[in-house]
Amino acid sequence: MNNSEKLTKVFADTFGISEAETKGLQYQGIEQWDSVGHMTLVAAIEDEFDIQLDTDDIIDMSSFEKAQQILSKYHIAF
């Protein structure tokens, strides 16, 4: 499984949505992605990729695509 597939799976599993629904997904774009859901997502991403995100990156993570950009800063290729 490549990193893009891993991130897609993390989003889908965290929010209980299909993998197809993750593309273009934005913060508060679905009911599940509220502030609590956001922190659950952050924890799942940190576990999956064995990283610790900076506070600024956690705050900036406003979409699926932005999550990819942020993870690239941690040397995770997409």
The other form holds:
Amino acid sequence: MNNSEKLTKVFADTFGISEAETKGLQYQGIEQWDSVGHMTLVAAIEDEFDIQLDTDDIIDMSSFEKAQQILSKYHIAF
Amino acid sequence: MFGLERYGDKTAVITDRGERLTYAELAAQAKCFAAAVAGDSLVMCLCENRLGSVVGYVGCLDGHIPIVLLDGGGDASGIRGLVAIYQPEYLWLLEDRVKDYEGEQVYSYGHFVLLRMRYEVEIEKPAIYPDLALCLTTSGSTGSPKLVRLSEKNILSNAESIAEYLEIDEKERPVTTLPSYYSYGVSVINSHLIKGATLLLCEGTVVQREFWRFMKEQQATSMAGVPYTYEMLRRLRFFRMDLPYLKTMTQAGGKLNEDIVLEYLQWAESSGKRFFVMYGQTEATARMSYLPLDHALEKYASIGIAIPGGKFSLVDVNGLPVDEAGVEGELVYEGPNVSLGYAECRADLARGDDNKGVLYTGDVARRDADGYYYITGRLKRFVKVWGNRCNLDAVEQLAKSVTTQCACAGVDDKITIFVTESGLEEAIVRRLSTRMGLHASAFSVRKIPEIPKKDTGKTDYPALQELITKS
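Alright, leaving the form predicted on its own aside, put up the form predicted together with its partner chain.
Now the complete complex, all chains and molecules, led by this one.
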């Protein structure tokens, strides 16, 4: 699985949605992505990619695409 | 009720959308709102942390119009159910949601619209009890029709007590971190408006950049949170943030882990801030106790002492007072903020004061030799999930729509549904999560060979509870 597939799967598993639905997904765009869902997502991403996200990155991660951008700062290529 | 005119040109509300109202302007807008509502009416507000929502709330309370506050972002079928049961004469809601309801637009302000409702079959509506001011839900979820009935005296006395022990004055600038239909969130609004403070109204949450930008720009002096808020803040390395204007943090809505309480207390002491642990229930308007700062570090596991004007006592299973220190009993609260009672239908709004100032909390507690109280358990079958009270029996009923062979038990922030069949996990979690408006991680489904029963044939909940705490 490449990194893009991994991230898609983390989003889909965390929010219980299909992988197609992850594209363009935004914070509070679905009921599951509330503040609780956000922290679950952050923990899942950290586990999957074995990184620790900075506070600024956690509060900036407002969409699926933004998550990709942020992860590239941690040397995770997409 | 709020006496807004006293504070004239002082700023009452600033929103994250750049709106601003002085106390005089808020009072004027509240009057306009109240004038648009015909006499002997009930208003239901679908709350948002938006200016229109606050103006409608203040308009009703100042205009002596009874109002029900609901979660505007909640499950639509739950809201429609409550509308059908209570048949409010008016709905006050965000303009985007108007299309979902049958009614005539009679007033609007700040993207909120007042709908005069029409019903095909009108239910019988006896005259509403004259002192009824406000109705709140007990959980915000499960779509239960149960509401807590509150009077103006309840609201004002609780707001005054809170303002007294938190020392709230005109200089305070609380940022709204809680929903404005939630009793704790409402109490933040009330206790600050009566003192001429400035509400910083924000739709964002602590996991959003917009929230932090707004609270820094507007120099927020206080924030309120449920246990989960403080767990998230820790994860966001809150202790390292530079927030020079933030002076006070309050915590209620459930029990925060004692070690985390201690961390916040120590951080507050070393950085010149204040961290208040508090305890309450919607049935007592909001607040019943707080942990005074001078003893907080030594008694960090305690809910503290009763708020000014209130009184705690403990009773045993026979209803006899427990006077000895260190002995458990049900926690009983007396005070002017004890609600009038419950309502489950429109006719119940005619009821008077059922509680007469005494509330049996359903929480088990003990008192130490200094008179500080410690919660040790619960008599009733409910847990708190991220500040929302969830009745385990109601959750079980919901889960039974997927499989009748199930039973629920739980601890705070995690409800476990025991089942005897495999393969149901997804269906159950999806049903509960959607209907209760809670993230799926609140639920765990566990397969066991059979649901344990007592000799009487009733489900053996203590046995299930043991399965959870053992693993």
